[in-house]
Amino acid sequence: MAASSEPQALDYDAIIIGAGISGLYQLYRLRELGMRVRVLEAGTGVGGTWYWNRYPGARFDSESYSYGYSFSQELLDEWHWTEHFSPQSETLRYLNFVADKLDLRRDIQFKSRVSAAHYNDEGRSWNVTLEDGSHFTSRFLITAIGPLSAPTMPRIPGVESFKGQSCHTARWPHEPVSFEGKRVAVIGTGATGVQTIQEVAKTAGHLTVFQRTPNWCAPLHNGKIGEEEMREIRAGYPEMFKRCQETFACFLHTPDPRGTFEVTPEEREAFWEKLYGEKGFGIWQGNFRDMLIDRKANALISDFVARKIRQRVKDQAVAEKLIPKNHGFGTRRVPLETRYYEVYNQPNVTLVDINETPIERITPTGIKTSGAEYEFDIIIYATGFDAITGSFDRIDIGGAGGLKLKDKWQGGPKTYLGVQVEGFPNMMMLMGPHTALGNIPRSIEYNVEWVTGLIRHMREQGLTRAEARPEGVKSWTDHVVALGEGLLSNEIDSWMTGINRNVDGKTERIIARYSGSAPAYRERCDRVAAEGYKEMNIG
């Protein structure tokens, strides 16, 4: 396909939507190519996830030092992580440090929420419109909007009627909120709810937790990092990042090569005790290799964690409510916790199972269930996100010929390498559907570098249009679906299978994520680049 003969006077060479971890790094890399780049960010500052999610207890559950950027020796040398699992406030400071160190802010436009992005066939460019009506044109559109960035409120009548303080965890106030002596409700017990609950319970006059689906949680075992330990971490960065490149999901943990039934019951129990006592995701990511594909193996680890819950919660009726009955351990994202289960031993905490007594409505003074009416000063909605595709759905994205992305993805996303969509030329997705997720920043760095390599190739060759071929999309999407076969997690309703009962059309399970290994994903993408991107329509 020949390049367009008519030069276009475009505002920018590339527009990036979002100034989180991926948007900041993509800006840095495109600047190196000498491109005119604009980042459009809805918030008032950088940070993405760590800008928006300021709720009590918000923190990493990947080891801090494995989460930061690896590309800059200067950043690695200068930054000191203070905890093994960094709190939100420190992570936000880190991302501001990066933005300042690399002088990124001059190309970021804050308070600029994108409402629409439409491809112009004739100009081989994108027209991007903000909520305030202003608009910009660019050759490339790069989405850095994240898989968990579109918060959803529950469909409960009366939400607007509540007279006290209320908010979604992902839209937490920037000023401190005091729970001292207050009657507080938390709706939701996913990863966000777990972190919020264990923090609010420390000071609330009374905390009432409204739970629909309990989750399997495991101990975080966080700790401080002193000067000496940080020196050791810095010295070990090359080896650590190499390990992240080699593991299945870029975590420091990777599945044990043994099967659950290849060891004795005593060895199995001892192994699980060891994992339960260690930091981080080991019990999820470093467990026996068959834990997430063999029902009997999964039932055994689920029983082990259930016993731990019963040991930690004094009231056994409450303990049973906290033990999931509709999914096995690890088949949904595992929240990591610090004395979460012990919260329910406190006299100032009540657990309400809304399967038994559903919430009927929010009232001006609190919450009414089928069994009782509760009065609250504060209601916290830890009700999660319209995951993976939700952040795309909230922007009117139109491709070649006016094709709408939302229509294109009816029934589930279809992508090429998780980066491109057929019919949407010059649009690149960072951490879009069907990319390797895992330890997100490690995946982000690779995603950004691959996109940068493609754009560099086009600029060097004088090319102005890149689009996925239909056969490439079918091949990749079929591959992603095949990888998900046999995984117990794909038989479960969760954000990882695209389920959100608070969103129209999100009640059927889809394959929204790549389930293979990160090394295999990189190998496939590297091959495409090495062969000159001939699998794509580039001209």
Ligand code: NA7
Contents of the next structure:
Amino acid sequence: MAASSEPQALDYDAIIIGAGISGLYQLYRLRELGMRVRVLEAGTGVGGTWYWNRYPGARFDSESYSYGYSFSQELLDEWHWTEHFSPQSETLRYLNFVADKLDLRRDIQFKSRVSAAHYNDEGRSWNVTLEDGSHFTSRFLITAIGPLSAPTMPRIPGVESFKGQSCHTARWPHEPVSFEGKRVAVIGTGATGVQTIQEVAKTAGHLTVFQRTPNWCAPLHNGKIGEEEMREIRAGYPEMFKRCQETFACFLHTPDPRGTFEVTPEEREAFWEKLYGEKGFGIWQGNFRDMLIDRKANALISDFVARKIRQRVKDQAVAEKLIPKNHGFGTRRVPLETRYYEVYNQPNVTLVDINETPIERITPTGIKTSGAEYEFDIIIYATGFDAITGSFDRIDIGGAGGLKLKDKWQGGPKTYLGVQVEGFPNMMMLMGPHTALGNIPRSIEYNVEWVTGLIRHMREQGLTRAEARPEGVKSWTDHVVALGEGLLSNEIDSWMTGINRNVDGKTERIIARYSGSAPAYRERCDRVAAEGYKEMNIG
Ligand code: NA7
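Any chance you could show the form predicted together with the ligand after that form predicted on its own?
What follows is the whole complex; the chain from before opens it.
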């Protein structure tokens, strides 16, 4: 145990940044190892994504029961999901239930936003500083900061001048907001905008949607879950979680082994009708295996969904605006919806295509485009996130010898298994760049267990420093980049390719996501553990 300070001299054995789904589970697992752990959380409560994203209409679009934690029989036995796709309020209640049940709160420090984290070579430890200036030392730093947690406002002049109520969806107030009779604007039509729009349209006096790029949306088909159905779901948990372990992206849905052109046009149409009529992500995640790599296959499914939009929207000029023209179905994240397209048939809803009439400025009373001036009581910014690396960029992370993570990742992240970065010893990332995202809690459980295994190994062996080797980083990063080749989604601007024009330096596409299968990812990581982590520099 050379050149390391005594563990007791450090404030903690591990600091975890974030009390969302990853942070909560990591805390639980490290506590089991008998470690002194502190979770630093910016919010006033647990839940991460589900704490912050309280906007109207926010809900899961993965089946609730496939999204909860699987590791504890007690949690599975006691929790009752009331809808197939639970609303944010229920999901947040669930995460609070988990925190209480596992007695997690006593190690979580709320209202504690981390501003900096610097590695200390000599002490083999991290110095973590909060925005209020307080700081702590710890052997390990575990980032549980989420891939979509740094919201971005649009760069439109005058945003600050608006006199009415305005809010980014990820910073929605805790108090209810009434739209009854109000003039409401929504800017943004991603998964968040779509959920917001369909909810606000129910009561707003008038809703005006400002759309830059339409997305391909598909029906969610939500429904209530009664006692009897919940009993069946509980009985089926072992089989369901086993299936999630086997599918490509840990969803209940996985690509159909057939190619689009291996079936007759009638069979194809019937299959797509079936998927369009079924719950959840099937149409995206359970479609023909070539849908996201073969241009002709992709054009056909896009045409199918376009026909659906034309059937659902009465005014065909509006329908055309809602049909994406610059990307094919599934090449961006597919928002799942409930009567989203029908919203545009309502007399209280207007769609403004801001490619035709760009927004010039936000005014004290509303929004001015090149074509008109609109007055609003409420402006909702559903303008998304500085995704994947954005939450890292917002913390001054310095590694060995003062190396900055932001500099290290210029031009795109470089990681070892998506968990470690060379030059940043003892820093482990949960849901960092280059990990398998998919059905996030399933991926999180694996990520946390792998990190826990590494730390357990180090403690058992009396080791105090773990760092990825340069060749390990190169080979994993090359592998992730190679996996992304030929994917149509990597030819398109979206948060998945790291594009966000509201942030400096985020205008070039990068490969930030692992796009191989989750089973292959786990196999690779399991092998590293089975071989005693000899691929890493541990001492
Ligand atoms: P997204 O999917 O990144 O969507 C953001 C939306 O905001 C999108 O429609 C953008 O249009 C629009 N946007 C962003 N900036 C502007 C400006 N300046 N002017 C007009 N419109 C703008 O974020 P979400 O929150 O919906 O979803 C993120 C993920 O969270 C989602 O995929 C789920 O996985 C959970 P653009 O497409 O860039 O033209």
